[in-house]
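A single chain, nothing else alongside it, follows as C-alpha cells in the form predicted on its own.
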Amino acid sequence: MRDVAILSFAQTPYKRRESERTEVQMVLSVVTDAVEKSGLPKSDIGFTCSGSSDYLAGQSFAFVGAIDGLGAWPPIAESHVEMDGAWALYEAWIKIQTGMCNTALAFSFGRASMGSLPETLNMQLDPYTLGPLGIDSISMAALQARAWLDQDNHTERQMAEVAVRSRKNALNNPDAQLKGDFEVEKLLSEPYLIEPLHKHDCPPITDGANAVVIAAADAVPSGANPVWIRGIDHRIEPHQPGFRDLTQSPSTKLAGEKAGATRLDIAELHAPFTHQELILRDALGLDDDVRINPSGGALAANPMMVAGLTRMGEACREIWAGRAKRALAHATSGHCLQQNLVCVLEGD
C-alpha cells in the first residue's frame, strides 16, 4: 500500500441559504484555496473527483456544470461519485494506490435549500415498497431513535446531551452554521418535531462546498504539513430498513476495525441526528478520553453530500492546530446510517 496524504482542506461558510453564489462559483473558490494551500501547482494534479446529487440541484448531470469551477486548463482526468465528497475521497485514493496517479482532488457541493430535503432523501428508499408511502428523512430517523430509546435505558435527556456539547463546541468554528451555549432542560422543554425527536436531535439545511487535495509520500511537496490516512474502509447495510436492527451499525463497526481505529485523541462522527452519534460511539468503540466532534459536526452544520468530507477536513484541522495526534473521520449516506466510511488519519 502506498502512504498517502491529505495536504489541504478548504471550505465555505456553511449557511442556511447562499444566496449570492452558484454552485460554480462555490467550487471555484474552494478549489482554488486548496490547491493553493497544498503546495502543489494545479498542473501536477493528477485526478479529480466529485461528489453531490442531482436530486439536490433538480437537473440530471448537474456535476457537469460545476466542473466549469475547475477552469478549463489544465485539461483533467476527472470523475464523480453520486455520493458525499468523502467517498470522492475514496475514489481519489484508490487512484494514487494503483499507480494511476500521484496527486488528486476530491471536492463536493451541495445546495440542499432550494427545495425540501426531508422530502427529496426520500428518493433514496426503495422505490417500490417504500418510496411511494412518502416517508421523509426526519420520520425514518425518528423510526431508529423510537428503537434505540425502548432498549438498555436510552433517554431523550442523553440525545440533548449530544445537541447542547454540539452548539457549544461550535462556538470555537467559524464555518459553522448553528451555534451557542444551550441549557439541556430548556431543549427538552420544547415540543417535538416528529415525536420522539425535537428540533435540536435534527440537523439543519445547510448550502456549502469543500475540497481537498492528497498525494502519496514521494509526491508531497518540501515544507508540507500532511496528515496522512492510516485507514480508510466503507461498509453498506441493507437497503431495506426493516432488514437491519437500527439500533446498531455494524458496517461502522466493521469499517472501523479495518480502518484501525485505535488510539484515538478525536472523533469527528457524521451524525445527523442526535441518537445517531450515540449509535456510532457503541459501534466504534470510543470511550470517554476520546473528543468528539470538536467542530460541532453535523448538528452544527450539514450540507448535504458535504458533512462527510468536512468531517475528514475538520479532523485535520484538529491535527494541523495541534490539539490531536490520531483522529476518526466518519461519513455516512442513506437513511439511519445504511452506507459509513471511516479514515483514520495522524500527524506527521
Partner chain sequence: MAERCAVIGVGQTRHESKRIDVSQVGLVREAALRALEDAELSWTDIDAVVIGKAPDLFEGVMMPELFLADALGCSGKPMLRVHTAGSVGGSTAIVAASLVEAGVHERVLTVSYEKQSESNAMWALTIRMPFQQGIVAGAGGFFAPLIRSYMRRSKAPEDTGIRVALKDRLNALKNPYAHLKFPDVDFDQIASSPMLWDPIRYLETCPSSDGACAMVLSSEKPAKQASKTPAWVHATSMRTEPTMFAGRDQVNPQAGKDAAKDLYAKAGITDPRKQIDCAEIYVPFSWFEPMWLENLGFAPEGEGWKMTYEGATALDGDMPINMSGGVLSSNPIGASGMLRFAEAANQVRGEAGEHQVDGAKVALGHAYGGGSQYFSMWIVGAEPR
Second form
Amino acid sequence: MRDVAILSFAQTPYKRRESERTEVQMVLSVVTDAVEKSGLPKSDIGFTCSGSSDYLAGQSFAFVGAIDGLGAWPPIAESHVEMDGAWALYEAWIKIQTGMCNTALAFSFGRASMGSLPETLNMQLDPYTLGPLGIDSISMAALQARAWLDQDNHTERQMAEVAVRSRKNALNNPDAQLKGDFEVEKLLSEPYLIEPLHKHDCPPITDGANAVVIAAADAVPSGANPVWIRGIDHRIEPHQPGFRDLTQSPSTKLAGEKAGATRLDIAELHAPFTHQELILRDALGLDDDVRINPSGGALAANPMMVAGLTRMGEACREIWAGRAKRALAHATSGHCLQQNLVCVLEGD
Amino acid sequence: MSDAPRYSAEHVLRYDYRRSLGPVLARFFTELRDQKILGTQAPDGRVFVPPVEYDPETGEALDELIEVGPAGTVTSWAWVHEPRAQHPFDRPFAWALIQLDGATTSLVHAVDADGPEAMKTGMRVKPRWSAERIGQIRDIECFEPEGA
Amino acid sequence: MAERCAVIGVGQTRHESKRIDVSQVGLVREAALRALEDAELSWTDIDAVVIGKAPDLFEGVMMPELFLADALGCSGKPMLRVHTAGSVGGSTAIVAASLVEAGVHERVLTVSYEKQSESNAMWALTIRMPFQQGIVAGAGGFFAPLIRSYMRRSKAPEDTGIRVALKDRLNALKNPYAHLKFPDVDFDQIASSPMLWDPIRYLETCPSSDGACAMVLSSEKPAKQASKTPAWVHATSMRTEPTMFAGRDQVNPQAGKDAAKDLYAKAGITDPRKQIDCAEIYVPFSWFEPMWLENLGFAPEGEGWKMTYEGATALDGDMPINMSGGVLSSNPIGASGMLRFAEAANQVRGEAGEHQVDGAKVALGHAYGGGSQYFSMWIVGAEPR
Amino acid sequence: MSEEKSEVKAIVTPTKLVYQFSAIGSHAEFLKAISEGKLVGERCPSCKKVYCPPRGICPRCGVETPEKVDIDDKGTVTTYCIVRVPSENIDLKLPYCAANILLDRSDMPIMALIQECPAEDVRIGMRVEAIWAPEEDWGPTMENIRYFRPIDEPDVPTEEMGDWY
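Form predicted in complex with the partner chain structure, per the form predicted on its own context:
Once more the chain from above appears, this time first in line as the rest of the complex follows.
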C-alpha cells in the first residue's frame, strides 16, 4: 500500500439553512479553499470524487451541476458516489493506491433544509415492506435506542450526557450549528420527540459542503502538514433492522479491526443519535481516555452526505492543532448504523 | 449580499411507483391479503420475516416459505407522541419490532396501544387486519396488545 | 498499477420494457448470479461489491444499494455505490477494477441496473424545479440539436443514422438478451418510422428497458485459475467536463477526446483502428455512432460517417461496432454502460456467442453520460498486458 | 374465480415529498430582472465570457462572476430540433421547434421555442427576437418570454458563430 496523507480540509460554516449560496457556490468555495490550503496547484489534482444525494435536492442528476464549481476545464478525471463524502474519500484513496494518480480531491455537499429530512430518509428503506409503512428516520433510530436501553441497565441519562458533552465541545468549533452549555437534568425533563428519544438525542438538520485534498507520500508538497491515512475500511450489514442486533455494530467493529483502530487519542464518530455514539464506542473498544468528538460531532451539525467526511476533517484539525497524535474518524450511512467506515489518521 | 427579493416556492415530488414483486414477495403479499403471514425458512431452521429471496448473511437463494405468527413478541418499540402525515395513525401510537411466533427475526410495524405505559419490550401483540386488503404491508392495519 | 485486473465472470438479464416477473432484488440477483456462475464462484468468494445505477428517482428508492446489499451477499463486506449519470455502468466497472488494481481486494462483484418500469424515465428526467421552464423532454430533446450540428458540420448523408440503426438492429437479432428485436427490419422500415425529435426517428432511438449487468473482476492469481479465458483489463479512463460553458464543443467534447487519448496511452495503442479489434460504444441515438467514432479517434473529424457508410462498423467489417446491438437495442440506463464494458470483455474471452467477432483479442468498452460530459472507457485484451 | 383470488404481482407505493425551493444569489437576481422584462447575465473575470442565465460562477474557470451585464432579447439560432412527440409535463402543440439560441452579448446559448414560422423553416444562423408575454402576466420565470420569432435580418454565417457552429 502507498502511504497517503490528508493535506487539507475545508468546509462551509454548517447551519440550519444556507441562504446566501447555491450548492454550486458552496462547492466552489470549499474546493477552492481545500486546494489552496493543500499547497498543490489545482492543475496537479489527479482525481476528483464527490458524494451527494439526488433525493436531498429533489431532482435527478443533482450532482451534475456541482461540476460547475470545480472549474473542470481542461476535463478532469472524476467520479461520484451516491453516498456520504467519506466514501468519496475512500474511492479517491483507492485511485491513488492503483498508481494512476498521486493526488486527489474528495468533496461532498447537501442542502437538507429544502425538504423534510426524516421523511426523505423514509425513501432509503426497503420499498416493499418498510418504506410503505411511512416510518421516518427518527422513529427508526428510536427503535434502536429502545433496544439499547433494554440492555445492561443502560439509561437515558447516559444518552443525555452524550448530548451535553457534544454541544459543550462544539463551543470550540466555530463552524458548528448547535452548541452551548446544557444540563442533563433539564434535558431529561423535556418532552420526548419519539420516545425514548428526546430532541437532544437527535441531530439538527444542516446545510453544508466540505472538501479534502489527499496525496501520496512522494507528492506531498514541501511545507505541508500531512496527516497520514494509516488504515481505512468500510463494511455493510443487512438492511432490515429486525434482522440485526441493533445494540451492536459488527460492521464498525470489523472495519475498525481492518483499519487498525488502536492506540487512539481521539475519535470523531459519525453518530447522529446519542445512543449510536455509545454503540460505536463499544464496537470500537474505545476506553475513557480516548476523547470523543471534540468537534461536537453530528449532534452539533449533521449535513447529510457531508457529516461523515467532516469527521476526517475534524480529526485532522485535532492533529494539526497538536491536540492529538493518532485519531479515528468514522462515517455511517443508512438507518440504524447499517453501513460504517473507519479511518485511522496519524500526524507526521 | 444579494438585494434581490426572495423567490421561494414549493416543489412537490410525487409519484405512484408500481413495484413488481417477484415470486417470494408476491406470495407474501398474496397470503397477507388472506390474513396469513409468511416467512422464509433457511435450511438451518432460521426463519426470516418479512420473507427474503436469499439469505441476508450469505446471499444464498432461499425459497421455502412457511406460515408464522400471527401473534408475536415486541422486541423493541418507540412511542410517537405527534404523528407525521405519512404515519399510519393521526393519533399517538407505537412503532415496534415484532418477532412473530416461529420467526427468528423481527418485523417493523405499528402498534395501536393506549399509551407509552401500555408498551413494554416482551409484550405480546397480534395483528389487526385492515378491512380492505389488497396485498401490501398495510393489509395489517397495525398490531395490538394481545387480549385487547 | 499495483495489481493486474481481469474480468472472470459476466452476467446479464434479459432486457425488457417491463420485467414484471422480478423485484428489484430479483433483477440484480439474476445478473449477479450469472456472473458468479460464469466465474464458477459463490457469494462467499466475493470480497467487495460495487453497484451502480442512474438516478434514484427512477425506482423511487434513495440509495437503493442499502436494501439491495443483502441480496448481493454483502453482509460484512465493503459496498460502494457509484452514480455518474449515463456513464455510470462504465464508471462502476472502473471503480470495481480499481479495487483490484489497488491490491485491496482479490475478487470484486460489480453490478449495475435500472428498473425503469417502476416509474417513467421521461417523468424522472423532466422534473421541473420551481422557476424553471420546460421546453423539451428527456434525452432526445437535448441531444437532437447536437446531432443536427454534427450533420451540418460533417455534411454526412442524411441516411447515415438509418444505416447505423439497421446495423445495430440486425446485430441485436444475434443477441439472446437484447430487448428490441425486429426480425424483418430493413432500411425502409427505419426510414419510415416516425420522427420524434427531428432529426431523430423512432427506430433510431433507444428503448427504455428493465435490466441488469454484472461482472466478477479479479486479481491475477484467480484469473489464471479460472477455467474460462479471462479478459485482462489493459487500461481504464474517465473524464468529466461541465455541462455547458461558453465555447464548449458539445458535438465532439474534449472530455471524450482526452479520455480516449489517456486510455490509448495506458494501453499502448497508437492506431486505434488497427490495434483494436472491435468496440462497444454508447450510442443511444444512431447518429452518435459516427460522432463517437471521431471522438474516439477511429476516424478523422467529420469522417466518422464514412466508416458506417463503408460497412467498416458491421459485424464483418474491419472495425465492428456494437456487436451486441448496443444501447439502441437494450437500454436499462444504469446498466447500459456496464453492458458495453461486459460485451467488450466477452468478445476477447471468445464468449460473445452468435455476435462473436472472429479472433477478437483487443476490445474497447465505452460509456458517456450527462450532457455528453461524463466519459468512461476501458480496453480489455485476451492476453495480459 | 373472483378477481381478488388472483395472485398479487405488484404493489403501488405512492410517494410524495415536499421541498421548499428558494432561488439564491444570481438566480434570484436573474428572476427579479426577468420579472421586470429584462435579461441579465454575468461576465467571468477570468475568461471574460458572459453567461445568461447566470449561476454566480463560471463553470469553465471555476471562479465567482460578480460583474452584471445587460443582455439583449435578440439572438441567433445555433442549432435546433423539431419536437414531434408528446411528453409528460410539457403542454405544447406539435410539432414545435426547440432551438439553442445565442443571445446577443451572451456567450452561451439558451434553449427556447421558435414560433411564428413553420418549424421546417428554422435554420442554423437564423436571427430571432423574444416575444414576451403581456406585462401583467410577468412573474419570476423565463416563461415571461413566450417564444422567439424570426426577424428580418440576414442569417449569421456559420463561420462567424465561432465555437457554437
